[in-house]
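Presented as structure tokens, the chain that follows is alone, the form predicted on its own.
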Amino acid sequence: MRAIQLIEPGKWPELREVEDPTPSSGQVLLKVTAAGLCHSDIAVMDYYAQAADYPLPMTLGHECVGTIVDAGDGARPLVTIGESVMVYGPWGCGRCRMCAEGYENYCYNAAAWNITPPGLGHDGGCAEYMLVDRARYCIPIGDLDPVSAAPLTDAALTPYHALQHSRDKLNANSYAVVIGVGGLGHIAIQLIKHLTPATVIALDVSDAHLKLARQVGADFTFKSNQDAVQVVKDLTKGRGAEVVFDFVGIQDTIDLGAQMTKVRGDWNIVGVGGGKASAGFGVLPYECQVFSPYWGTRGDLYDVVALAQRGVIRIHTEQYSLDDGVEAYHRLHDGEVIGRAVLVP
């Protein structure tokens, strides 16, 4: 099969010719029709390959999406031959206490029993078939459409989990940040939207993002620049926001995010542009809390499935074939995709 692979860390991926994957026990064969395309992949390439130590050549692609086509033992009676799916990607223990509480994203044995989601520490979706580890990760979409279900494995579940623990100060009299308007940030505008009665302010240095922000429900909509502190404390009389979400995580919004958070705030960094916050007394506004959430749980991805199905979240996307999805990755880092990219082998 054809599969995007990352051969060597600080260069970009190759398209290349490898063995088609066969299920062991325990685990769910796809064959995929849509992989979304990631900021976090570039960021893989960048350094997180090599810091990590990621074994390489790795198949790129944490957004799966895929029909059932076969299964090994012990995986085979829990799923149904030809249904379609999406990849639940932060993979855990099961065994540990976070585990027990649906908080598989954060499995306290993960890193050193070495269990690393698809595309960042083992073979992902850029291909034409993928292999699951478990038939628990393999989320059923009904449906929905590949391309448009594929995002909802991250670049929704991200921020609707940041939101969630966010979403009782943001009542009608309160003002949510969204910096950085991709993949992510113009989902978390939605959600936002939809389930609180905030007003958003969102930010980013292109005016294309700017204007998909203003589309999918943005009540302001500004560059991303040191100015933008001034504008965001007019608007909110001087407090700041109640929440910030940053999506980009470089260390220039970050210096802007505890500039814009108010007393008793949230903070949340979602963005792994490797940007470092500064804490302590005096430094954030008096109980400013800092989070860094990461991807959701995979109660929080039937939450969002079930948003995607009533239509509260309209994804953009822009698809790319296997063919092109080197020059996809191109775009991403370039700036040059609005909303996601999606890959369609």
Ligand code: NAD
Given for the second form:
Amino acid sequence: MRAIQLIEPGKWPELREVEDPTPSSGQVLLKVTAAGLCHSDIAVMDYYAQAADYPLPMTLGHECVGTIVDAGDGARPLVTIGESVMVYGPWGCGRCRMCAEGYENYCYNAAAWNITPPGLGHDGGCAEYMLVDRARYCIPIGDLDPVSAAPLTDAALTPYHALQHSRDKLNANSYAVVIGVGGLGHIAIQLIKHLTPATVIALDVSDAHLKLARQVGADFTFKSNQDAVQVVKDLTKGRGAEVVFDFVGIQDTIDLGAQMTKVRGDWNIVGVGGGKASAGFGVLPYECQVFSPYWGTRGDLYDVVALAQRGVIRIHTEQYSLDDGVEAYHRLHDGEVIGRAVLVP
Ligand code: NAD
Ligand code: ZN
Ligand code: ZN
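Mind sharing the form predicted in complex with this ligand? What's above is the form predicted on its own.
And the full complex, kicking off with our chain again.
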């Protein structure tokens, strides 16, 4: 089969011919129908593959949807051949206290036992077929379109999870700032608007992305630069926003978040841009809470699917074939993708 694989850290991935996978005990085999491209894949190409010591070559793609075509012993009674499913990505041991609470994304044993997500350690979904390690990661999508369902597994799940701990702060008098209106950000705006009565201020460096922000419901949009601090302060009577979601995470946006978050506000640093924040008395706003959420729970993903089935989340997608996948990654790197790029193998 054909797969887009990362071969060396620091190099662009390549489309290659690889062996067809076969499911062993407990595994499920999917014929991939859609795979979303996430900016984290760019981070993986840049430096994480080196730091994380991934076994290479590795097939990229951690936002996966497919049709179940086979399953190994143990998994077979748990799945239905022919069913259309999405893949829950942050795999865990399933047994530890964290997993027992549903937080497989923060499994105590995953790192020690080398349990890694597809596309971030294991072979992922940018291929014609993929293996899923356990049947429980296969979440039915019903009659959702695979292309718009794939980004739900991360681009929607991650902001949905982040919103859970900050939702109580977003009442009708509140402001939420969304920094970075890409794959995650354009869905975050929709989730905040649908699940809370807060006013949403979106910031981005690109006019096209700010236009998307308005299309998906942002109340105010501004260029992301140092002036944005005053703009947010003016809108919020000088107080700052109750909740800031940073979907970029570079030093520039971390510096903005530090100045825009209100006293007793929440600051969610979701982007993995490598920026660093300082903490200390008088450094952060009083009683401000800082979060660095990673992905979400399986329960969250079921909720996200339900929201999509009700038409609450509308994902803007650009569709690419496997042949054009590497080019799509270049567009993502250059900030040219509007919404989410999705491969259809
Ligand atoms: P994307 O490329 O689709 O979107 C990024 C957006 O940020 C673009 O609209 C771009 O124009 C904008 N941007 C760039 N520089 C900016 C700046 N200085 N100020 C404001 N906006 C700026 O990326 P994505 O796939 O949505 O991912 C967003 C970030 O979240 C990435 O860092 C990704 O690695 C990370 N991520 C984290 C998790 C997690 O679990 N924590 C999960 C998925 C993605
Ligand atoms: Zn991702
Ligand atoms: Zn666990």
